[in-house]
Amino acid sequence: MPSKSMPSKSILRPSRRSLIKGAGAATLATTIPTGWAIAQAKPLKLGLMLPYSGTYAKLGENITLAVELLIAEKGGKLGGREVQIVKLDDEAKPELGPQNADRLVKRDGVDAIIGTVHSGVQMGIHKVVRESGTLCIIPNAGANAVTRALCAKNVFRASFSNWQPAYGMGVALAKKGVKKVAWMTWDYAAGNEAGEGFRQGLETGGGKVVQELKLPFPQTNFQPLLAQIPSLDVDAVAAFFAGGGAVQFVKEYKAAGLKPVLTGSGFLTDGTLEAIGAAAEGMETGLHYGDGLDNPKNIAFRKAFKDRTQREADVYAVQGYDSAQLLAIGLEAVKGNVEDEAGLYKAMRSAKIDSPRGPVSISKSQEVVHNIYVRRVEKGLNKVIGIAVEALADPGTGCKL
């Protein structure tokens, strides 16, 4: 039985989430304030389940810093409630995903989770939040299934599906008349789903992926794969790598003196340019964000992020910021009452987000809809040079909401 100092929110209505946090508080209803009053008095507990160590550490840090920036801009409150952040390092280890998410939900009693980066870890989170009913906003992991066959009313994505950026870059190459391409990636969900999107985009103009070259995540022994490129007779090599692995891959590709143009998903060069250096100059990639986007929100965001963190904003910071924006839109609509799931999710589904990346909306499968840009690396920046596909929505195949 919960104490009077820490009453359960289950006195509102018996959602699966409130039952997990503690049933039975209804018996105290005559001696304690209403659930609505309690919800307003208690801080909103926001779990950030992200990688704070390993190859994806910087990604997790920038997402976190951007979430904190949005909350600060809102005066420290979302929907009228103070926000208490609970951080958990998921280490980008899929095998720990379910137990870590379960800890946030059951031990820490979070009201919502923003997480994570690694698609494999996301699937573990997804299992827990589907069963518990806890609101989850995905700030990076692009695993297609979570907004396709396994979609859930309490799960939204503010980043991208693995299919989207790679599909856009495939379309862009097809428009250039590129016909034969090799695809390189880590052999895991994100890389494989991005590869499928790239293939479909390239095929819109008659192009073809003639060879797929893969290595296990997070291995970085790229030399055996690079050695195969000269014999493939391709016009380009498209790739999906991110973080420290992307830095090493691009450097080694350029050092090998290979003739096919190197391109691919924008994660190759986003958040990695300083570390890659001159080897990235001139590379073109496809992504939903890029440096030099000339809109007031982006200009203001980049300045605010730099002033607060002494870092340059990147796509991960943008996704973290938009995850927090989406949460704020929902909470403001229900005045902080997270138990009003119908009102909360309705507001989030109909959200029109003023994003640094440009206009953002939410699809029927609760996936982000946004532009995919073509960017060229120029003097240490991913400069936007065009739009590959406007307002691209993931197909949402198999989603029934």
Second form
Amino acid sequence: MPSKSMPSKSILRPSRRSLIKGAGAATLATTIPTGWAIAQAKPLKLGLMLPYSGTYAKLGENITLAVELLIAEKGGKLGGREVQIVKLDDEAKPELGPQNADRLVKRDGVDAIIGTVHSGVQMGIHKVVRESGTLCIIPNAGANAVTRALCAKNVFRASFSNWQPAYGMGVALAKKGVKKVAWMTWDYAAGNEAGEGFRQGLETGGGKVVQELKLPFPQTNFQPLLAQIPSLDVDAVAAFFAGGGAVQFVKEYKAAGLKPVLTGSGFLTDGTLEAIGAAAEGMETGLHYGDGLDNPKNIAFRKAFKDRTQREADVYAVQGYDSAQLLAIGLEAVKGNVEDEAGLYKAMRSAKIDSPRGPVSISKSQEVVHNIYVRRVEKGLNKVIGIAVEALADPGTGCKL
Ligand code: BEZ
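In place of the form predicted on its own, the structure of the form predicted in complex with benzoic acid (BEZ) is requested.
First the chain shown before, then all remaining chains and molecules of the complex.
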């Protein structure tokens, strides 16, 4: 693979990112004086670090397909540069996160990463991109820390924080007067942070999470936990599960004929309805997206996604599309020159994304600000029936940028 040339600006004052891209770059800098003109002619290397296997595989696929859709809609170029995609299957395995991210940055020399889905894997990516200075846009993983105490100027999230949708659903149930709830989840950052957000939301109306039931990710041995529910005396069970695990969980919950209503973060029923079938009908959940959102962008996006992929769009596709939209906004502002970090980040921070989910802006901690909707499953669609919280920003606690 040919070595990378460097922009002339970097020859004078190399950024952390350009230094990390390999020893060959320093030699080139002295022998090729044409700088930015040559760099601009080269494709922008975009790393997609996502799960393409395991329980979150479909999430990674839909993010990828939507990133590719946005790039195709822009004629294959962002900020005037061709985009070359490098895909890496992170398998949703946190223990492989740092080495996989390191491969993309050091071996493949990517200019930016869109990744990933699993909060634990995100922490591995975060360590690497904070050290290297590589631009990272998060298309799903909600790990709170990356836009709170560990926030970084080169890391933006286009999806949600784990706190946001669960807090919104907690508020919605509190407004309905729901008092006693059990929280059920995989025992890792996404489920636990969502649980904390849900508890805070529910408490706004005097409700309480009276019991937490957990199993390790990605296990699906739900029966011992479901067996405890009849003795809990709760009005509702709220849950965080996603992907293949959510399909199995909802089916087993409904098959068990349990009395407490099943609700939670909308990941339970997003991208899963076809596989769950009738068991999901009538379920109400909270999320920053709903299939039937009646805005022109959503209608156009869902059609374009279906035409190109023969799949129905879901929240993961929306987040992939918005990650690419955010990248496009940044790159257009600096005409593809990723080395102009100040210009790139300034444009991304002030981005107003025309998202299929409705209006999206970026907070000071570089997190999306968006509506959290209440959705009800009707005829196999997550139909929006109300707004739980409008323009909800994550608290961004501890972030200093
Ligand atoms: C997470 O690990 O952050 C996550 C995974 C799937 C859906 C939502 C959040």
